[in-house]
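Read the single chain below, which is given as structure tokens and is the form predicted alone.
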Amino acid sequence: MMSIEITAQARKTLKLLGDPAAPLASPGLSRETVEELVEAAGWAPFHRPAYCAREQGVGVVEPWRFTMLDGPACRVLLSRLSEIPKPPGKIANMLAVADALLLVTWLPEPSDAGKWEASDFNMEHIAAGAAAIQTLLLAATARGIGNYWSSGGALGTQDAFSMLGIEESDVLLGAVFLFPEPPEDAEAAPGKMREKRSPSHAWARWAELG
């Protein structure tokens, strides 16, 4: 088992782009494997219970939710993207070859404005959801599973939420694609920022209090 430091360094963006007209026939990862990764993600820290549990006494305390799709479900979703008005872009190419997809949403605090606000509670919920995603990515990397954290594009729309049974009040934080070994006919696009990283001393400092 790799140490957490080695795993973090080994983790890198793997974006596979297949042909939507000729999607991969592979069944993808087993549901058991995906559920193990999600269980690992569930150990991420969170500071505040979700509003539904804290104030209403319903639902679970975690401020995040995971909607899981296996390989076959990715292909079904690909075939139904035409029902979503927003152009799918490269989301369609990734769904064509993905072994699994996890849509990670977070639960904002209720707001009279009708849209979530940058309150302390909400910022903590977002941070917790991001920690859960990173934990998932590290768990996938430790198992040798290629992964990509996408903003989600068309998958974050209410049309997609309705299709996938996601609550209207949720907000998409990330669409995590899990990929197989790159097929010969799939394009592998690396992350844009990996080679642009700065050394830690460029963005971390010791506080000098005198």
Ligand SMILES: Cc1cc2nc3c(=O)[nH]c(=O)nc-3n(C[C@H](O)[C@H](O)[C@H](O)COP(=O)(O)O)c2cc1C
Contents of the next structure:
Amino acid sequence: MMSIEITAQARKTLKLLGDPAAPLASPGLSRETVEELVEAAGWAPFHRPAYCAREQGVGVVEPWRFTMLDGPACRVLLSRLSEIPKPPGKIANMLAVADALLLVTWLPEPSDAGKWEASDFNMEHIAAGAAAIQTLLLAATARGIGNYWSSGGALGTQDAFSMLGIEESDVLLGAVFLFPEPPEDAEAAPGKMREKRSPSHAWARWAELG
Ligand SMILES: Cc1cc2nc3c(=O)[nH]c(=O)nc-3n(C[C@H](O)[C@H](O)[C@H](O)COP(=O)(O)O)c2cc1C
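Structure of the form predicted in complex with the ligand (previous: the form predicted alone):
And the full complex, kicking off with our chain again.
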């Protein structure tokens, strides 16, 4: 088992781009494996219960929700992308080869001012959801599963949500792609910021209290 520091460093964005006209036939990851990763994600810290559980007594307390697609479901989604008016861009290339996709949404507090507003509760819901995604990425990395946290583009629209049975009030925090071992001829792209990182002393300092 990799130490957490080694795993954190080994985690890196892998964007595997396939041909939407010739999607991979592989069965993808087993549902069991995907569920193990999601189980790990569920150990992320969270502070405020989701509004529905806190104030209405319905639903679960976690402020995040995961919608899981296995490999075959990724291919079905690929074939139905035309039902989502927003252009899919590279999402289509990734759905052609992904072993699984996890759409991670967070649950905003109800608001009269648009979908969600800046509030301490919302900030903490987003932070908790992000911690859950990072935990999942680390669990995938520890198992040697290539992964990519995407903003999700077209997958964050209401059209995609209604197709996938995601609550209208949710907000997409990440579309997490899990990929197979890249085939020889596959196009694989890294994260744009990977090589731009600063040493920790550039963004961390000891408080000086005199
Ligand atoms: C909230 C969030 C959203 C992201 N969305 C995208 C995205 O839409 N497209 C993309 O190319 N990378 C996206 N990334 C991945 C970053 O580009 C990547 O983490 C960064 O380049 C550093 O590379 P590394 O992950 O290999 O360390 C996202 C990362 C985070 C945390």
